[in-house]
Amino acid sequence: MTKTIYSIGFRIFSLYLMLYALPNAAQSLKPDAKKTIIVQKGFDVITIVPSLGRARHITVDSNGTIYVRMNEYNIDGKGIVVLKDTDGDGRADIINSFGDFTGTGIALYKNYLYASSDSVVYRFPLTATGIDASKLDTIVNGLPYNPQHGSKNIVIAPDGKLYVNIGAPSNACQEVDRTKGSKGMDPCPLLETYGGIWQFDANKLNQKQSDGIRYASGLRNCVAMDWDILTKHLYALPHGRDQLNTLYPEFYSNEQNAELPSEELFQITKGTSYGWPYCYFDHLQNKKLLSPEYGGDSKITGRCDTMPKPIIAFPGHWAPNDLLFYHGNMFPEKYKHGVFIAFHGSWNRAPLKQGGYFVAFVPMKDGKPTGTWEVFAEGFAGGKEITSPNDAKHRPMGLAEGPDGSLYISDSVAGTIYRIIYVNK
């Protein structure tokens, strides 16, 4: 009985923080004096912590505690970092870590923190004092792993459905991967276990891939996913294929390869295939085209006529690594229910300039774009134009919304964690 009363009291206190204390505290936050990240007018930036290492996705709880997934072990040899601001200046003054595995996925659901390695989804219980790292449950085990697109990012819907991205270890499902003249396998056998999103039960222990549902297929590698609480749909923005010009120079110039294939934002529907490896989207022609490995020539649509088109498309190779539906109250009305996208940055857009390395915003209503997208935050890569991803000082990786409506951004190079606030109210 005492435990139940304590739990109810803790939840009431958390709700108070979310509705009153935290929004009011945001008024006294002090943005960075030295501006390294450029944001839209009316917004400002707070560097929560300058360097954690190779940070990946992030999530924030109702008390404003930040959980950061690490792609490599931090200096304490752990895979999850916990950041807390106890003095109200917006910067982390308590940094703890736990977890003996690295990876990408991280999510909060009920009284648990979920985190994934490249083959397992785990969860830790949340207590009144924080994470109980000694109690580790295995939710899904034995997921297929290949170094190419091996990370398993996750999303949990309000009804407890767990969605896991299983990226395809291939460029275009050729008989010999990334080899000129090699034909595409038809049907592509990789789609049985890779190249899609699998659905599991977040409340059930010790599941295997065979216990889940192949929720959507034909998605090469969806590092960027989110669940929209308004439309009650999953959304994903997969990484497109590469090397159109080097594998098929008779059909694609270097300039065409720099722009294609488009990065496609989809509203995901259960049981649907979205085209990979047979099809890709060309935003310049506004068409879903047949891939050259399957008889395409940069113009033929073929079987791709029946494949879903994206709800919005972006130039190729920007590497979308996270997306977030914003439902907070801090930002102006135009941002309400819109989508933020973290573009990690390109590696093969030559001879054009490198692309990405910024956070974009798409205004949305009822799950559909209502206008053109815009660059919301940029300058992560550094002041000068870079010629290689290795030159980037920072690369946007993960996105999260705080209880006061702040936007949090993680960086995969130095592990800087940023907080974007609106100051012109």
The other form holds:
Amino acid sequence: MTKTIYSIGFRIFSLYLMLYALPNAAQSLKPDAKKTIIVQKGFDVITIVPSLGRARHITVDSNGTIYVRMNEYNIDGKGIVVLKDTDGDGRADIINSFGDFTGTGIALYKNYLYASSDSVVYRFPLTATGIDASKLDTIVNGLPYNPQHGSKNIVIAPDGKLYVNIGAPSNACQEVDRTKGSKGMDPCPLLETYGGIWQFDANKLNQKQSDGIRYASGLRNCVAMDWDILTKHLYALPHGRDQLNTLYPEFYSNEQNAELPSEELFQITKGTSYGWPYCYFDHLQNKKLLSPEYGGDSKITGRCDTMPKPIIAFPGHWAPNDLLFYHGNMFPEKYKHGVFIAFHGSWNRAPLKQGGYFVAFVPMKDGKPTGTWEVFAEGFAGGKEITSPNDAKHRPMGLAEGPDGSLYISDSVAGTIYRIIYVNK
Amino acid sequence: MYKSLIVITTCLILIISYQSLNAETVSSNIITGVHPGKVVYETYCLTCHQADGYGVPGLNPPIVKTEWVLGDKNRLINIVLKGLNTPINVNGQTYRNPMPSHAFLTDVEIANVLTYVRSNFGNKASAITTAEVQTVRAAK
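How about the form predicted in complex with its partner chain, since we already have the form predicted alone?
Complete assembly follows, chain above in first position.
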């Protein structure tokens, strides 16, 4: 009993210390004087750090410390970068790094920081003084690695279920990948170990793929996933297939290929298959169509009639790389419980001009969009029109929500980390 | 006298260059003014290697001044014929996506597209002939 009272007392005391130590955010945050990216009216941008390297997903803890996952080692040869702002202006004054592996996935759960490589999910304990990099646990080991669509990005739900994207190492499951004239394999054997989302236990060490369950299938590569605490569902926005025009010029013009297939946002339900590689969505016809590798001709629906449709669809090839359900209190009411999407930007719309390269927003209620999507933040690539992805100076990659409701965005080219705040002017 | 000499030499140069180039190349050059390799590039390669030849960071490598484009011709012809599926380092970056085989292109189309690639995007290397493609295809 006394012990409990003591510990409660201690907790209140430490909470007090924490609050005291937190700089008064609203007053001291210093938005960028020079515009870097363009955001909706009423918002401002803070460049937290300009160039970390090949940044991937990010997460922010309850103290506002930012953890950035690196796809290539940073200048100190490490794979996770930790950013702290001690004077409250919003910019990072302490930059540390640790972790001897690169990858995409990063998440906080209980007192651990989880991070994935392209074949393993690890975790590090969070201590009072920060991360203990010497105590590395292996959560899932030996996930199938294949360079194409290799990112094993992760999401952890409040109940401790760990969701891992295992992207398919293929465009459309042809016998010979991306090769004109090669048939689609039927059934697609890749779906046994790839092309879906697997569920594991975030609290259990040393699991293998076979210890997890294939939670959802028929998903080509879901770099963008999030768990919505309100609807208690996983959501995912896979990368749609490429090259309809070059592989099947008889059915698809360059103009059609630029728009198709749609990028599809799904509310994921356990045990469901979403169609890849047999089917794709065409938002212009509002139909799930049969892929040309499986006898489709840009019109036939065939076996795809019964396939789940997306809750909202976007034009093709925009490369959704992160999803974030916003539950914060900083942004205006319309954003509450809606979803932000980081579109990394296209390459397969060529020879037409590219698309994506922005952060979009979709207002949501009860798991369904209540309006159409809109551009929330753009101008990352620099210049008005992007014809070649190599011209992009920055590309939106990861999203995170801070404790005060700020939105954090990482960039995969230079490794700029942005913080978007609402200033109401 | 002086004028007719110029006309004669110009004709001679034209005839010589006409013979040294492959017939198809020249005929479509004359009709459209577009390098026939450019047409092949735009139809089959541009989607991955992009209009500027710089490819897609992290996915498809650039074909600008790389050792594969400028180096050994047989190796280059084989990339188009057989594709490539081993991680390669191009100008300091690693690329790991597969490059599909383009064996369905004719020898003339392959010679044209590689000649075009080797003399555009800032590349300066000799032409690749239909005969060279034929030899590599036959050797496989």
